[in-house]
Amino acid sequence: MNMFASVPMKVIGPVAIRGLEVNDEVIVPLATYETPLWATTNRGAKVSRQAGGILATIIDERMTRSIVLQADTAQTCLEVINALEERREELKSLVSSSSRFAKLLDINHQVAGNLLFIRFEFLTGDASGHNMVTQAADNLMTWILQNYQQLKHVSVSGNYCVDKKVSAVNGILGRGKYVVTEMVIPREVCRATLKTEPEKIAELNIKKNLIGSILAGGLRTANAHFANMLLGFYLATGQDAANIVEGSQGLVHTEMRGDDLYFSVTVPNIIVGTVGNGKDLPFVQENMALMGCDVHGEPGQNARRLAIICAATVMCGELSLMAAQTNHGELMRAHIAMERR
């Protein structure tokens, strides 16, 4: 018997986005129990329209799976690594022959004692790619074990991927879509819509997001609440919501540009897809169509558009909360007004 948990959902926006891949004003659905999230993200969306749009750039994309194998010695691990480096094209051909969309981009490795961790990185078309990369990694592992019988199977996932866990490696080597969003916000917009001064937001970013995160031991992360917007977006679009763990490891950078505020959000691990498990639900299909992410084209185009919209939505919510926190008492007043009955 199928059962469903109901999560309230509303749309915000439109969010104004510009760049090489998306130049559009987009209505965005968010599913959340946190009522103020809609209002605060919507305020950021209003700023995006007033400030000429959010410039969004995809820096990189790849999905990963790491296998772990065992040898008798580290020297054997190294010999296999060197051999595999010489046979990269064979590995790429193996992946392409077994999948229409998976393409092997790169291979990284780590040796710990007699354990060999191999991190495969793939393109996965319009799918987020969890199952696709696991299948490809499984096929690659079978081939490696057949060709290098001095190795033994340990696991198809060795935690060097890294899937749904906080890590440094995802930020360094990449997992998902690496998106940077930027906006220059005039002082008059800060005053009229955000009810603050640009200098206050820039200063708060240093004291709260940067210094506060350092004191807390944050790992490759310095932001106020990326996870809130990511979760709302992921639930509304049928994504694997647990990927907000690595997705929320991102940075806010601000600076004054004359009289205006430069505000940027870097989200290096956005893991989203427009096809695959969960995408056949009627409300998900409606939301994809609403955002223009259901148009057939080159493999990967819809997922890239979705990732850009996701990152822009994260920026809208982050900017609005940061502005609110520059004013004593504003955050709690908003929560009381919207959540207390």
Given for the second form:
There are 4 protein chains.
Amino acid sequence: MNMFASVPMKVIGPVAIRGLEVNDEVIVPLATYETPLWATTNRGAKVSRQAGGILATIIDERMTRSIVLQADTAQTCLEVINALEERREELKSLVSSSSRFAKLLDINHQVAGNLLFIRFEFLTGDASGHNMVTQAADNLMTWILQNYQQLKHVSVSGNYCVDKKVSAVNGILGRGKYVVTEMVIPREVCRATLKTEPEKIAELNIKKNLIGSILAGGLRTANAHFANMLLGFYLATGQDAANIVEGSQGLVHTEMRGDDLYFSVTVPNIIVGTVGNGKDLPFVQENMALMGCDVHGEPGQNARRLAIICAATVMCGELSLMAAQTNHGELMRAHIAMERR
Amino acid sequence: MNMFASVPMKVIGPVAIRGLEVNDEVIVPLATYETPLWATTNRGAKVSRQAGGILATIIDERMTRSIVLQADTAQTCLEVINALEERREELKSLVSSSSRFAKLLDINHQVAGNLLFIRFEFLTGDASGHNMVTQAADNLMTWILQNYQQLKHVSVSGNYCVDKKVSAVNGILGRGKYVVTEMVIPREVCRATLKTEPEKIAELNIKKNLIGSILAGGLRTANAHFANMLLGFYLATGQDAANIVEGSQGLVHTEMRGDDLYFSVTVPNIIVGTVGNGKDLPFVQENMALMGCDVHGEPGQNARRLAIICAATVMCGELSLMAAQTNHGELMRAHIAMERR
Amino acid sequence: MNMFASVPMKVIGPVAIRGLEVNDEVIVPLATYETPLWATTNRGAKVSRQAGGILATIIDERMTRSIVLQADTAQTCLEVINALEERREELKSLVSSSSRFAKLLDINHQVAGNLLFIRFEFLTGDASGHNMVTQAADNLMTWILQNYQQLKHVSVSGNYCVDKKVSAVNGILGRGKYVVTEMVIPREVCRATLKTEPEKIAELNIKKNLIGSILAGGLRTANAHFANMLLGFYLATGQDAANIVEGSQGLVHTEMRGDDLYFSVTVPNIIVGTVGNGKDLPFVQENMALMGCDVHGEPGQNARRLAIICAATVMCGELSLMAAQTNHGELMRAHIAMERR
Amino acid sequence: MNMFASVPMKVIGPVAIRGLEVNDEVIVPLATYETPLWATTNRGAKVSRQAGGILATIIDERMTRSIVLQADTAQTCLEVINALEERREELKSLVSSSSRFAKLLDINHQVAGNLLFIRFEFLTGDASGHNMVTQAADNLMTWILQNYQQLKHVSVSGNYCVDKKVSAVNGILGRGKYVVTEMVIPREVCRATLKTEPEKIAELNIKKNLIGSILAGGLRTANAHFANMLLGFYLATGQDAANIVEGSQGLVHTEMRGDDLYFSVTVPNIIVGTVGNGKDLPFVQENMALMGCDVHGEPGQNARRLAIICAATVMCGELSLMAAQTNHGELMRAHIAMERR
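Hand over the structure of the form predicted together with another copy of the chain; the form predicted on its own is what we had up.
Next comes the full complex, this chain leading.
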């Protein structure tokens, strides 16, 4: 039995990106068994170049862990919440003193009966930060249990974090990088490269991504297949790819801008890093270099660049599939053609 | 740039499984960058052997695709729904005539204003069935559009399917294999192997998996980390691993049975196959053979065996992490120890 | 202390409705403390007359109750599910033998570990059916426990029903009357009566009802204030108004039809009856007569007519508020003016 | 046609409450057509007296309105977010200058493509605050549009508020009063008054309220019938009862405390006031006086007392129904007996 297995990887053509930390055509690797994904994403990348580039914006970034404790009563929980509010600077110092990169940003809580869930939010430099925040939360919990002996330990993770599981909290309070990408696609590009009309993509987005997802009982989800591109990108860059679960919860919004199509992709929970588990693998280092995410600079800069490229890649794949689905039969024909090659 | 990248894979120790199509100790491969997952899952596998095996039950299986059409009015949609109900046998024949394996099981619909979403449910033999059901849905849509010209094409996929996205519909109407695994763990095994007490796991399940997930705004989700094991298993067996999104939506239920712990894992949306995309890779074929999922038999048998092994693997990893989280500090100590090796 | 309190009620102007069981201008009563609701709904009613009427379609009707039982293992649950499938006719007879109106339509189930949830779906004549289905489910549970002694009682209601609580299951499997109402509003009517343009309502629906609700972590919810009209209508007609919880989970879909606005309201869970608790109150009987819901006919006819009028009323109020919200400041000005009167 | 209709109302027996602003036995009115609700809630009230009272804690209070604006790009949205962060004191002054009671607490936002949703959170004194926050949000929007002309008006309410609709945001960021009530019920009281055992209630809560609701695709919902008590209480006290939609999204948590039952009810979104629409009706004023919610004191005190009594009433009804559902057949027998009276 071999210990290392092969996942097919391919670099897709240059994606044109404009944004805070990326102003380039960037070549992107995608690892997937579903090889038609390459052609799909590539077509979107071509549009990005023809349309003058994807504008990327990072709205927010943070990584989280929620501990759960219990008291005799909710009143005790509330007293501790209020006390911690007063001592927030102490908590921040505690975090900073035990890690070079972790920085406590904010604290949220929920009380359910006598259970107290405390959600800590951190900056974690260039790491995705899973372990860093678990370590920090562990330290914070130890400190809280020492200082508030009216509380008892339940768990270092109370599922109000929330890691690799469907939730609303990650989108509302934030977890990972919250990235929006936008592009204005001229009608001519739409016709020539995507074989469709701007209005047809705009309409399909409403009927399928918005209404279809609502009917399906979706939760903060309105897209066709964000998860596919996220998976390929995460695997190719050594990420903990199970985070595509929350990554999949994003949305597409479009509007007509005169004759052209404004197309946007909002991905609120991109969880990526350029250091940490999986990042020492040779192909990962090659891929980071390929995308310019291996520069020496202020902590966090590489990870933010990586998140932007990730979101732009999601956009390329999403746009292309949406275009295909506006035409009866195109999707199947494309798949069949692709697999015959 | 290399075209193939390496994902670390490892076989975990034998998992003991009892169920309709598996009565064995089975060795399971898991591909992951998060290497502590192997030790975690292995500990659960050890418990499975000590506790007399995991009982696995397949409650249901089906694969789906939902088309979306539109009419002038909802009344027209309703007329077509009623007409299709009458002609269901014709639809079944249409599906069977164009595929050796696809078999139409059931049809569901939603009407939103003048939009008609039709969700087709199929058996797909040993394939996970993504392409098979898209092809079948495409044929059905063509037939419907020909027979009911009061309808117009919107898309072959209307997000009421729903693929690789968070939803409630997949759990309620079914998509993939719906597998329940169960084990009764003697207190002695709990203590010796899991370093905890049955009551502590039962309590943590309520406070973290059930209540914590509810507070987080989870949707049909009550587990600690199903997604991790699903990802590792899907990658090791050539699956379309983006399906961990719906796979992650499952739940743990426990109860005390006298002195022992009844522990169950319900995974309603396991989407796996033993043939199709990704299954021709040499390491995948090795892994299928390792698990006995490459036998010649009735269509569907290999895929069902694979789904059972998958769910049992999810259980092993889930149990072990839950146990670790009952003890303050154990999780971090384990991670640190693991990564130093 | 007085035993009866006063809720302000008012009849709104005639609503024009076209549909299977209503082809009339109908006067509708609304009971509410929020008196601006009358003017709002009235404006929508005026539009309905000017636009040639609201087309109403009942897509489905059923009432449900889900029992929960438990076994030793999921396999036992599955065996019982399969056995009940074989004996469905017996179950139907059992229901019909103990009630003149209750008729078993369908059965769905969920298995979670060793727990078995069975969701029974019934027709209930002109009653909303809460008690009828509880009685029927109680009988069915008794019969099942007698015939399958491997099962144990947990509860006659397992929250998979689901009554007066947020869920996805009610929209997907059905509970109550599933009604769609539609109207094509000429631009001139939009301008004259609603003081806005068709495009502005269509845009607002996308940005507020669809996208805003998705961001809020809504579940099968895309509307501005269905709950307001439902509450007023339910109180005025003696319904169990706590069912506005599931009633609120519906959606608005619009599209431009040339120069005019297609506006639709989908309300999948209207739970109303013309007989039963609360229906003997004199004002309720007056109101039923006012709307023509007190005729002698086949069971269910009055309740269906009532549901259609209810959905049309929801549409009138929804349309009017949406129009107001397209204009900056109109909402507040209207409220202030209203309350000064 | 009469303009005022009668809703049956009844005062239930004294509920014993201990908490920040209530230390009394309080008599509570409930208006409902579902008259068995009185007996149900009364039984719980009896338990509250026998068990030494319900402990009530207000975790949080705020009222919200979310405007929606749009820009050319997400980058512009982000710039405005950052600018408003700097000028938060100006925004607070703006709110305070135009209202005696409204006080801006916090601001949250979401960006979806080029759409900017800003959620304002306020204190609103003794009013539930619907109109107060709409007025304040309208003023804030006017100011923002004047100061940031790169933004365009979409709507004063963008459904990220969110009023009378299912969501996760209200529970996570807060809307209304977040109240937890707790009680420890001796086994003897459980047996004598509730006719059941503590363990049976604890078990049913797990299987029905937690697991059943999760399977149903519930969202932050784990209770049997909060909505019933909320509706009766809201109608009896002149509230805008459509707010039971978000009110219904709460949860029950229990645990065994030695031989006794710890029973808690968490209701995060109680939206009540003692002044404003509906509060001038004579029966409402009588009811406010009955509960001691008409005292002259600091603004907010009466509304907080009312919220506590409301949550305690929810607890009484919830506990009693849960107890009844532990026994096969009790629910139906009780309903039938009740309706015969």
